[in-house]
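Take a look at this single chain, the form predicted on its own, given in structure tokens.
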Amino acid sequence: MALKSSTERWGGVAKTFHWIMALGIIGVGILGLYMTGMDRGMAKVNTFALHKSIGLTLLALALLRLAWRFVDRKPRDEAMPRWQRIAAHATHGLLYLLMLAIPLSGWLFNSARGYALQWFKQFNLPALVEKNESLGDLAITLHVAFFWILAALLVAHVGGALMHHVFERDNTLLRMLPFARLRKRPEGESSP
């Protein structure tokens, strides 16, 4: 598998970023939902710390992923109606935006509430702002709202990929799967 993307498929680096981010986002989301229902105590404190550390890691990976997108080519879009292409590009843009906004809003909340922010108990990150309760309330409201918007977009993203795979029978999903063979296009059919 080539590291860089081609006109036909995503490369190994893009695929690795995609699947690590997908698993990380699902995991940190489940952890976030679980921890809010926990009883007070050290287990809850440790779970929050893990959630924050994973979130910071995903923020760093999202920044690296964006940097990679600027140096890597993007495969051609599969043939599809214009509205689907616009919806796909809008969904991808919003996913990238939320991959940055969710951890940043969490960091902002943490800072505004005056909590120390550590990365896996290795080092502290600086506060983004001074302590400010009302800003903390806004930040956590945004953090939760962004999460639910991301969840809806992920359903649309996965649903779109599966729709293309099952009904359109094109390579939209296959070109992001590791080691998948692309389907051959019927004679006379070409990419846009």
Contents of the next structure:
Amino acid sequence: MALKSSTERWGGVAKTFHWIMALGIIGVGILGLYMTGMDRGMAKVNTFALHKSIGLTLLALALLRLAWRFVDRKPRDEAMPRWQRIAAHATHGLLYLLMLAIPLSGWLFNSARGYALQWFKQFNLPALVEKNESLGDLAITLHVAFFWILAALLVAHVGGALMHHVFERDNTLLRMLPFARLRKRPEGESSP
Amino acid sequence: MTPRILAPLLGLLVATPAFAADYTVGAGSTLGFTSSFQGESFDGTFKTFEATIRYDPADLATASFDVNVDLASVVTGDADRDGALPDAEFFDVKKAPKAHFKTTAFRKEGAGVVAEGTLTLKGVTKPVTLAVTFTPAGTGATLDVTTTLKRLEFNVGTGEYADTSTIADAVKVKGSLKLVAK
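Which structure goes with the form predicted together with its partner chain, now that we have seen the form predicted on its own?
Let us now look at the entire complex, which starts with that chain.
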């Protein structure tokens, strides 16, 4: 598998970012939903710490992924109606934005509340702001709101990919899957 | 029989060495600690404590500290933590509301003075050594003491809270007392 993307399919680096972050985002989201209802205790402390560690990792991956995106070429769009192309690209743009905004708003909340921020018990990260209760309240409201927007966008993202795979029978999904063989385009059809 | 008029004078002679030796703790005194949670240090303060201090730098043999700390008066700047500290896993204030420190001996060490004593906390009594800095100021003085304790020796943070990768074992204790002559 080539590391760089081709005009036909995503390369190894883009795929690795995509699928590792997909797993991480689902995992960190489930932890986030679960942990707030836990009883006070060390298990809760450790679950929050894990949520924060994974979130910080995802923030770093998102930055690396964006940097890679500027270096890498992109596969050309599969043939599809204009509105679908616009919707798909708008979704991707918002997903990138939220991949940054969600961890940053979490970090801001953590700082404003004066909590420690440690990455997998290895090292600590600085607070973004001084303790500030109202800013903390705002940050956590945004953090949660951004998450639900992300969840809705992921439904559209996954739904779109599956629809293209099942009904359009094109390569939208296959070209992002590791090791999948691309479908041949029907004779006479060319992408724009 | 000493004439009555001489009694107060005699009393002064007996009770007045180079400095007034008996003190109570005045306003502005603080007693607190620094611990570490998830790799970040935090400060705690005991709002309520009592101390009886006898101290004359020229006569360490007569010196003594006796300190009682109201453990439920702890504040650390975090509501969750302040809510947890009085619980059975930490100070267990229902069983032992106070910590008690009492000196047993003083000695000079280098340029400073060291106070040896025993601390009783959560039913555990262990020897504790304080570094003492005494600075006379007018009729009173300021007394700064520091030491480092291991919380687990006193069972502070039991069960799952004994995990030192999250809550450090070492706790720095610092007292800064404004002494008022008795």
